[in-house]
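Form predicted alone, single chain, as structure tokens, below.
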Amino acid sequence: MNPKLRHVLSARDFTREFIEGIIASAAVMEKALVEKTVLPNHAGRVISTFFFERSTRTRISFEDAAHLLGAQVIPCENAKESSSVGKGESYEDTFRVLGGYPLDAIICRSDKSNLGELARFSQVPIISAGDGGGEHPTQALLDLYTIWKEIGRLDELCVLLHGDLQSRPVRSLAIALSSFERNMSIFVGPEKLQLEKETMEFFFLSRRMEVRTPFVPPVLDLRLKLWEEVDVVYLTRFQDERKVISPEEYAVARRDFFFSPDKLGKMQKHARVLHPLPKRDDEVDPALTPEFDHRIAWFRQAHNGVPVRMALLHWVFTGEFYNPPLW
């Protein structure tokens, strides 16, 4: 990471010693925001989130933990239309004109994969919050939170990305899972919705985290010990806006890979199952609610980005992270 700007731009970028800090602060966070208690206060700093995708998630919990560390938004929401991108200004010119503005960072969603270039021309930190086909870093970091939380650890760890394995969050959170020791993933999705060798590659030139990636047919999927065996069990929807295949084998690819109470009945009590949302009909059995069980962990999940985004906030402000780690 660039030690001036403190860029967020991809989860190749985190040790884990950074991620460690990074629950760290935001468990502390969290604690105070249940408790009412201080929260760092980060009076006169000012980020702006520049969405050229649709958000709710990842947009309202970065602006929210903004405000709760006392900090001001500037939203443009729907910037390529909203914003002079869609008077025909390049992204360059944007960024430049935006990395100028006195603002303490840029919290953007690109539709294309970008960031990393568009970040040379900012003057303040650029967060990634999600990077057209490419990562969701941030995303990476709640998810770590929440199966830390939910598990109790982040090393020996078996996790099934099952769906879109092409999906930003997949890529982000099995990069990121490559930073601790004896972990497995095992990416379960359609053959053409594979992840891309390049990233694959990373995987094993890492070493540190073993790799399966088994086509499994759907006929076959049920007979197998796979879901017994899973510690945290990744599910994605099927990203038709992203046109990798045709709409007739996204329909194809939903109904062979769906996720459903048999699966879910044949997994451990303490696996944990995790989606990063929004959509979540046409890949999941719309019974599968945390009232149906426990082990459904998606809305937990998604909560865990306000105190995850503060910590994150409050490293990218100073350079420091709430709290000595105990870890």
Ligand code: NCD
The other form holds:
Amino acid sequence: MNPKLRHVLSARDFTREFIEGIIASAAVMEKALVEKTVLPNHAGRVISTFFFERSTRTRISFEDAAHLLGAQVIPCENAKESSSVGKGESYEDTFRVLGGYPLDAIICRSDKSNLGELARFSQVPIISAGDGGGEHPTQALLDLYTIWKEIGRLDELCVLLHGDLQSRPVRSLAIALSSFERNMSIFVGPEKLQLEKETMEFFFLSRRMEVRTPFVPPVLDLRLKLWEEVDVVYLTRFQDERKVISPEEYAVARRDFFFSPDKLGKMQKHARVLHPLPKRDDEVDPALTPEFDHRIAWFRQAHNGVPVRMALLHWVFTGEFYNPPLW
Ligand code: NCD
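Having displayed the form predicted alone, please output the structure of the form predicted together with the named molecule.
Following is the full complex, with the preceding chain placed first.
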């Protein structure tokens, strides 16, 4: 990571120390929010949220986080239409302009998996809020914070990643998990939606995480006691807007990888089910709510987005983790 211009573009840049620093800061931020005590004051700082794709959680939690820290926010929602990109301006020129304004960060969701490239034109830190079919690094941070809070550790975990394995939250979470020790990631999804070879090679080279793939439903259900063994199940929405497979194949995938109460029933008491949301009723049984079973953690997970993004913004602004003396 560039120590001066703190772009946040890929979970590949996260070290264990960085993730632990953000998690510790987020825990302090969350405590201060709950107890309504003092938060770091970033009055005078200005960020812009520039979103080329739809968003509920990522955009609102980033904007809430910035406001809670006293920073001002300039939002640009639906940027494909509402910014000059809609008039034909290139993404590159847009970033040359935005990246030259006196902003403290640009939070951008791109539809083109090009944020790494665009960040080169910016003198302002770029934080990825989801990069097309690529990565979603801040989602990985809040996912890890959730696992740490709910299960108590980030090493020696067995994590089953389920559904659309090419979705950006899966990619970033799996990469971030490989910064820890003795984790196992099990990828369960359609053959045509497995993680690409390049990311698999990254895991192989990092040598810290054991990887198992692929599994298909009959094997999964009949021969392997998978649900019984896992600490975390990470469900995903099939991101059909990426058009990786045909609409018919997406429909089959939704049916084959439907998450139902019987699967949850097999899981251990301490295990948790996460989902970056939004979820669809034809992918996850609508009966599965936190009231139905406490192991359903996805709304708590979404709410963790605020303290985690506060911790991240504080780090981007100052280069430091938020760790005030306790008195
Ligand atoms: C995800 C995304 O946008 O990639 N949502 C999120 O940011 N929490 C997941 C999705 O849209 O499927």
